[in-house]
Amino acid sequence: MDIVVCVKTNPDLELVRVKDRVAQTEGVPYKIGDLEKNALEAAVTLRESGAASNVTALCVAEGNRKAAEDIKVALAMGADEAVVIDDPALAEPDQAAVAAVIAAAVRKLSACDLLLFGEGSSDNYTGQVGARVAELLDLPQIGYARTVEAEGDVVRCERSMDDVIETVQAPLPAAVTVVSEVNEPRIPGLMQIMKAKSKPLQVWSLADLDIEAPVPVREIESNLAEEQDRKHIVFEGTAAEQAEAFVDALIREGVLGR
């Protein structure tokens, strides 16, 4: 079985700052998202168990100029090879465009029995891409998987649905999106990091996929941070006096009842 894991690199959110209600991402390094690492770990575990023979990490650069370098983390974690789709027309794609590019790349790879995604990305978390790709490739999809097992020509997953645990299976080829409970991603050691440098890594453009730039179907009107009207009230006196003044202020604002 050949597994393709769709990996997204995102700006490191811990280093993103907000100025004048706008997120400042200039100079912020990118890294593979946490749920993508869960999906990759699930794939590598299946290969190590003998259920799979090859794991390919697939990434759409989405404006990340260093995506080909950042994807090497996936190789260090155990992927056998990696493919990055990098094209100037994909600087700011929406979910529909990303899904169209991934679907075209999977067709070009030809060998794909199981397609794995994180349930959502750490930046937008729309949860759309996995389902869109499954639709474009006419694949059955299992979402919210917290376990992933493959046996014969089926994939079997467990997922938590409020007060019950469902066991769902689908015929291969199939697409599966995983949640964080599925596993604990491994941290590659120095030897794995060094070996990753010699693993196959291809960079494709849209021309290599023989497709034109997908037309975005999403229009963002604004992504400004919410305005905050701070009152800059300072409470003075003893701790008891400050506490009493604080409660009085909350009552005047209608936060607390009298």
Contents of the next structure:
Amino acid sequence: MDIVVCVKTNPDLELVRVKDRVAQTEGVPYKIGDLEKNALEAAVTLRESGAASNVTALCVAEGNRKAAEDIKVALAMGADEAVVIDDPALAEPDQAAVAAVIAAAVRKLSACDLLLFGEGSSDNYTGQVGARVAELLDLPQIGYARTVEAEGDVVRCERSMDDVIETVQAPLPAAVTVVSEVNEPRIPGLMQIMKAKSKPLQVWSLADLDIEAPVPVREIESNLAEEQDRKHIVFEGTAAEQAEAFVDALIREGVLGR
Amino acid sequence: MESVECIVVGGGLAGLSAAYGLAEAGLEVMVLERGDYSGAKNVTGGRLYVKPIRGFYPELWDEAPFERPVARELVTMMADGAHTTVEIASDRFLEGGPQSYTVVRAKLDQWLADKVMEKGAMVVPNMKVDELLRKDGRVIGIRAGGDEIGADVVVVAEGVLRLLSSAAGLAAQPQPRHHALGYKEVIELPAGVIEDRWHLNPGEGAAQLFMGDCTRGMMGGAFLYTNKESIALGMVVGMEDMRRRRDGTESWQLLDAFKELPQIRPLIAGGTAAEYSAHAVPEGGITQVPRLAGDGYVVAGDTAGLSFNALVTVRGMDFAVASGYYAAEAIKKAKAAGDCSAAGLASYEQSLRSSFVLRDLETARNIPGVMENPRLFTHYPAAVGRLLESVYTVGEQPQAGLVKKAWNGVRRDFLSLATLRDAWSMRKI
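Given the form predicted on its own above, produce the structure of the same protein in the form predicted together with the partner chain.
After this comes the whole thing, all chains and molecules, with the earlier chain placed first.
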């Protein structure tokens, strides 16, 4: 069984500062997302148990110019090979574009029986890409997986729902998105990092995938409440007088009695 | 045991400079950096003198992400309530390429790490080395976590604390009296505001050092360097002096009090504190430089004690780059001769001895001793302030003549046995 793990890199959130309500990502190194590490660990565990024979880490660079360097962490964690799709047209793709690129890359890869994702990325956590890819490739999808077992032609997962745990089985090939309970990702040692250097790593462009550059559709409307200065009104008098003055002020502001 | 040709412990300026030269020569190099990235753990808020190192890897420095070339130098002597600032602005500081730049190490070191990787070296961040492996007195590799990796040569550029090199017996354990505590804030200010407050042309920078009252008599001083859109404002205080202090003063209180001074407050008004950090600074001078090379290893940068504080010029980063460069040169020679023993690596020390690194440190041999004189941080800044204050004072009473005022000040504060003694002790700095 061949596993493909889709891995997103994002700026290291612990190092991102917010200034004037804007995240400052300049100079912040990228790293592999947390749930993607869970997905990698799940894949490598399956291979180590003999249930899988090959693990490929697949990464859409999404503007990370060092993606081909950063993905080596996946190789150090135990992936057998890595593919990075890096193209200037993919600097800031939306979820549909990323899914289209991943679907095309999976088709190009010779074999993929199980496609693993993190449930959502560490930065935006839209949780869309796994489901979108499953749809594009017409694969059954299991979301919120807290266990992943593969046996013969099926994958079996426990799904972590709010108040119940569902056990679901799907025929392979299938797509599974995992949550953090699935495992504790390993931290690769120096030896693994050294060995990762000689593992196969390919960088593809959109031309290699033979697909059109996606047209990014991106309209961001902030849903943050507008910032307001405090009014610095201090009410004096007895409690009753203060309350009265306070209510009057609220009515004047249009907060009450509309 | 798996092995590579060269392991560099520490991805700062010394380690990366060594790795750059080694990788450029086609040697197999692995840099192990403890921080999230090169520069992540660095606290330097300061400046790099580039003139001494321009000859090493000349292709690098023109594109390095420096902050501002230093066009103005300011030294402020602080007494209680009276500050005397000497400002030196010289066209010569910028002629033929600026002599120094302010730097933000998180940027500079990451950039240099990228350059090192482009040359083919491996730079592994988040990798703490636990031990230098030794066999029959020879350094044969390192242990990191559960993994032992061998190397023909280990470049020990682990920084000032010498955790590994002192444990392996390659260098003395750092002592408080040879070190200072450096700590700083990075305060963000718009570029235009920085240029207005320090009277700078667009893009140019200033460096300001303060001595005297700010350290309350302890060895050290305060510093201020202008970055592109922030300033690094901090202090360096002798650890031994700090340790001996019995009044409960904490280092951060000194900096807080400094920032509140009426002379300093307007400089940082409206700024946003973005970082606060602290680090040990080697100040022991040449007497604290350990043996620089032995069987299977060389020591570079702060680990080798290559830095000095000469009151108005504070240097270390240029020494780090130079020591990395010469380490790479020596290792290349040793590898070519197939002899990575102390004898094979001996050219490292020879190069440092004939270069500015150990020559400047030798010239500065007596500075650490002189700096132990507390009058440098109490009496003199106050005396200069008193003298000039009296010269500039116009009061109700008829004034003494200018020369008389000055003479009174000189006689009161400078013509004494103590000053003569101080002058004698300073004759060799």
